[in-house]
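As structure tokens, one chain now follows by itself in the form predicted on its own.
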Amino acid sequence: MTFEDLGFEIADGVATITLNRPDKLNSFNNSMGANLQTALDHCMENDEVRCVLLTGAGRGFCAGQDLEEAVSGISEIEEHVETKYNPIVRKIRAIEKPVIAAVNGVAAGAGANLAFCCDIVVAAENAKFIQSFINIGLIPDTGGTYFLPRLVGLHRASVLTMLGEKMSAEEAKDLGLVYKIFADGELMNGAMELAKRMAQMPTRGIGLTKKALNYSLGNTLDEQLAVERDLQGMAGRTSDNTEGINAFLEKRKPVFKGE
């Protein structure tokens, strides 16, 4: 698949999606939003893809909504959110494969929350995160009001979203929003190494783990214990589970196939 505003390639089980509007700091327009949905659908359906790596071209990860387009081409903002941003968040959470965000620069507004809805976030040293919505009188979207309180707590989420202050990669890591920081020139090497590693893991088990975590965000303890029971039954019937047990007993390195 080829897109004008999105890079997409598959190698070694990793689908790399690159937001590609570097002159606009990869801010979203209608085309890029629709193309990202298409790319995520392909990742969901393609068995060759066992891990997804999302990053940006140039010096930014994603600066959120392209405000020039917003002024000239968006009449109903709620419809825009429902058709462009909400489906992207739902697809990232629904893909039963790990999704890694490699934040190479500024991640603002919808761009920051796009990263935070992924499974794992890594960042370059110079990366910056900002909940910039309040600076133009809007509220956080792209899952921001859902994920941030769960990731950092209600008070810290209030600070981030109501003050709209820039947050460094180191500050984001201290809050648990970023897993690992790489030197600016080493981000993609480090992110790709992590993605390839995850693509060789028992990715069916990873997908079921992700599914369980999704359920946990709204379940009671008893409801979640039932989810764990059912999904553990599914995991226990995978070939990767059989391979993992056999490899352990035979004292060898397992070869997982994501099945």
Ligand code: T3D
Second form
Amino acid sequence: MTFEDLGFEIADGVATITLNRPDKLNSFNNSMGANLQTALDHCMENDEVRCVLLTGAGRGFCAGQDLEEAVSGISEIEEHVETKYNPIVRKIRAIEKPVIAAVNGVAAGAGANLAFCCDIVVAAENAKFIQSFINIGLIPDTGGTYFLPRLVGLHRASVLTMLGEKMSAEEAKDLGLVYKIFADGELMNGAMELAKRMAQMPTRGIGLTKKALNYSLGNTLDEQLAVERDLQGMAGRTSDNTEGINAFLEKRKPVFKGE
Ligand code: T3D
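Alt. form predicted together with the ligand, vs. the form predicted on its own above:
First the chain shown before, then all remaining chains and molecules of the complex.
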């Protein structure tokens, strides 16, 4: 699968997707948005893929909507958001596999929220996150108003989204938005090591965990306990669960197949 504006490679169970419009800080034009959807569909369907790693080419992760394209040809913003950004967020949350964002530089607007809707975010020391929507009079999209209050609380989400200031990787880590920071030249090695490790883990168990966490964002305790009961039943019937228990009892390292 090849795209002009998106790198896509599968190796060792990891699908690496690289946003590839470096001259424009990988801002989203329509083509890159559609291609990212196609790549995510492929990750969803292909059993060879057990972890997805999303990053950017060049010095930026993603600068959000391509503003040149925005001024030249978007008539209906609602339709644009619904067909371009919303499916990307839905697909990332629906893939029953871990999705890691490796933020290699600036992540602005939809680019920042693209990272925040992934399961785990790692960042280079020089990465910056900006809810830059307000700087051009827009509101946060790409799931920002959903995830940010849940991730950092209402008041911090208000500061980030209303002021539109740059946030360093260190500040993002302090807020719990970033899991690990790597030295600039080490990001991809560190992110790939994590992705390969996760690709060897019980993929069904991770997928069902993700599903349970998704549900928890809107559920009552009773509803969530029911979700845990049902999904645990599914996890308990995977061969990885049998392998995990056998390996423990036999005092050996488990070999998980993601099934
Ligand atoms: O329409 C809809 O569907 C609504 C949905 C909106 C979703 C959104 O994401 S809205 C938010 C859009 N993004 C922005 O407002 C961010 C705009 N960019 C910036 O503020 C800055 O570029 C950054 C803070 C991200 C980085 O600054 P800096 O100084 O490191 O880089 P730069 O020099 O500004 O940018 C480098 C090049 O990338 C430059 O091109 P040039 O002059 O070298 O030819 C710049 O124009 C280009 N670029 C950066 N961001 C965008 C962009 N080109 C098009 N669209 C961009 N978003």
